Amino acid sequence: MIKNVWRNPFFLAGFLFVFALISSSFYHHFVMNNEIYENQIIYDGITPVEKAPFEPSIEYWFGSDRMGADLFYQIISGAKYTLGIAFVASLLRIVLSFLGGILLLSAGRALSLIKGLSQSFYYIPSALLIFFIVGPVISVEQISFWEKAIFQVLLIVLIAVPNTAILMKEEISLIQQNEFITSAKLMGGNKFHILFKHIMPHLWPKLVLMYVQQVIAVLLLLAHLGILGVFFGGTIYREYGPEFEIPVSVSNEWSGLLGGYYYQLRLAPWLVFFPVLSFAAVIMAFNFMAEGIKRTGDQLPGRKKMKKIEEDSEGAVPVESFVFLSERKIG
């Protein structure tokens, strides 16, 4: 599957957009030394004719903020932020999810109250529940840049543990049901042996597929404490006017952006549309790689012969109802 993935035109055109977008990140981080471009005034000779926040332009491709701080360039030094985080996150999600589905399959009785526990994570907002308990702790001074970054990090990873490690219990529960599961079974092979060798190769497919919709979510999880004003690696708070404070990112992760330019919307519009349309585009390659994924693994030999088997069964009429039309009552 890994081979053919490459050849789909949907994974490859959201996979290169990615890998584009990281790229011009640390082209930025490491040659242009991560610096943001800033003016606070254009002049004409020696006019001044503009002042900051300047418009979308020529020069200021994604316009400026109020401090003359160049947009594009925050949208693309803060990409490797955003972009890492989200990968980082979503593999401990699915690494953590899958030891967990393993041992799921061994719970018994108590399987249907962790299901009912894990439940109750579908009616509580992640973003609300991250808010109140990070927040806090985001803005205590004391606490350093990566201590708070990696607190967030695990939050983000443990509050979606539950429900994927129980629906990667489901995933590896149905390949179980199979009869060459039963077959390694019955010639002696233990459980270490039937999951790496028989379970794993039909479960790769839908952990890797597992892994780009954890990507997304954790997007979107992001974008949303953007909005509640919680940043990665903390949060610091910048006069704007007298007795009006905003909340400022430490870095230029997207989320940060997004919040701290939410209070200049009416001023400057474009600060909340470019980095809200910078989610979309990189939510919509990932959905991208998603379908790709989707189609290829529904190109495989065994996927098709599988859905085949499944048509003729559903298509046939079974022999048994005509048994009798070549049966003569005797006697």
The other form holds:
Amino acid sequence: MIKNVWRNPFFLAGFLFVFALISSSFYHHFVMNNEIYENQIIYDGITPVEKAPFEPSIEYWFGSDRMGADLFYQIISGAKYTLGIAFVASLLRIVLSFLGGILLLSAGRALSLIKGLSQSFYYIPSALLIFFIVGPVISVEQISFWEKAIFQVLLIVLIAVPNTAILMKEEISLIQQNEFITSAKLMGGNKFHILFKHIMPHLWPKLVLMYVQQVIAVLLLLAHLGILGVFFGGTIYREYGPEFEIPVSVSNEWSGLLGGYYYQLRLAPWLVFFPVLSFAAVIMAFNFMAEGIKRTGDQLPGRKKMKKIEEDSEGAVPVESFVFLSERKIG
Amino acid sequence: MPYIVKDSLLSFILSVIGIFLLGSVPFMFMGMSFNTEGYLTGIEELFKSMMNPAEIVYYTKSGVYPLFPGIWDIVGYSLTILFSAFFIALFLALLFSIVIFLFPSQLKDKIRVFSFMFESIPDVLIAIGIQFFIIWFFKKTNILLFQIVSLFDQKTYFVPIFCLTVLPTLLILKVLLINMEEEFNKQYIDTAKGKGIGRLRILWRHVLPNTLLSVFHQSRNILWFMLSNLLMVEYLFNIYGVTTLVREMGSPAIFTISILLLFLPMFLFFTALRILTYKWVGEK
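For comparison with the form predicted on its own, please write out the form predicted together with its partner chain.
In what comes next, the whole complex appears, and the chain from above leads the way.
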């Protein structure tokens, strides 16, 4: 069933978009040496015409920042990091929730307690919670960049685990209600045998769908954290003019771009708009994938056949198969 | 009915404990290392400071204020925006679903097929898009449509509520469209049609109430989603609401009190919905 997903146009469209984005990001990294074109002043001959930031034009597709760096290439270059974080964080979310879900299966009466406690997550916006916890840690200077980054990713992962684990447990119990599980138990299969041989094949498609949905959630969270200025890509200060220093994202990671450019919203709106738009485009692509998976999941082989039969029985009678009696040529 | 009251009370107590536990998480980290002992004393500390709410203060640019009674105003403002956006979204989604229902069926199918795309638009895009539009309009025509940025003592309602309404409307509309389709395939609809009841009357009297139930089931997720939206809207439009208070203060006591005050009306709302659906269809 999960193989059929490749034949679904929705899934394919989303997948191709993400694939193209990542491969162009790696192409930019390895073939073009991760260089971003920077040019602060455009000359016409020798007379300066325009000074950075440039508006979006044919030369600068997404415009440029105050350093004259091309935003389009920044976004392409940052895509691998942003998507990489999203992929890794959601994978960890799913793995931990899966383990948690299995633990919850044998939780017994403690289950309602855990369910009630994890309800509290529904009353706190997740970006605010991360901001609240990360805030004091991030301001400590002795901690290295990588430690901070790992800490943030771990928080992003952990914050979703309780509720996803409960969801996972419910999915597993739903499968456990099937009759074949009872027969497997009666035939003496132990817990792990039943889990891996009988439950997992049914759980796989749901896990894949949940994974894609988690990627969407993580991307949204990254966009929020970016706007709030909780950097991911690391910040360095670059000289701008003789007096000013402005924060710049090192890795061009998207939420870093957003946070860095947010203060230039009024001056150069495209600098905020295009990173947000790229987030939107990628989230849209993943939604297409999720929809594709849902659809192939609904299309069980049995149902497909029935539809075919229905179509056949309702098929129109071809015109030449009958002739009115009055029009019939006799003899 | 007694079951609902008992269950709600239990989940109320557990949620409050959960919020407490989350509020004292910052005590857990000494720099980067986990510190379980610090966490336990942190919970105690938080509890103690919550017992003396009069001593908690918050800062703004203009000075230091005691948290009470100032917080009522701040929380009230956020809740007004949140709930008015929710009800407007519900109303608009109902309206749109009826309008879409009147479309020819081919178009209707297409809208339903692509309704999953409604979820794809990030809230940030909408808030920033609206800001751009207002600025652009101002630059072109010199008419400031709405006050974009609210100052501390001056409250704007229209723009934030509008921003907060767009996505939930689409979300509720999607739920309505999918469930309406399911509902229309049920047998009692055939019976109603057979009795010669008009399509619109079936929609209004039978299908809509039943699909509204599914919106009620989803209301917790929708409001949670809207809370994230609220965070962005308050940040982008510089509104001094609950999330701004929590963000700028960052103190565990203020976090816990604010979230509890946010939690209380939402919880009451969900419980009211639960009792309502119980009275209506006998569903626990």
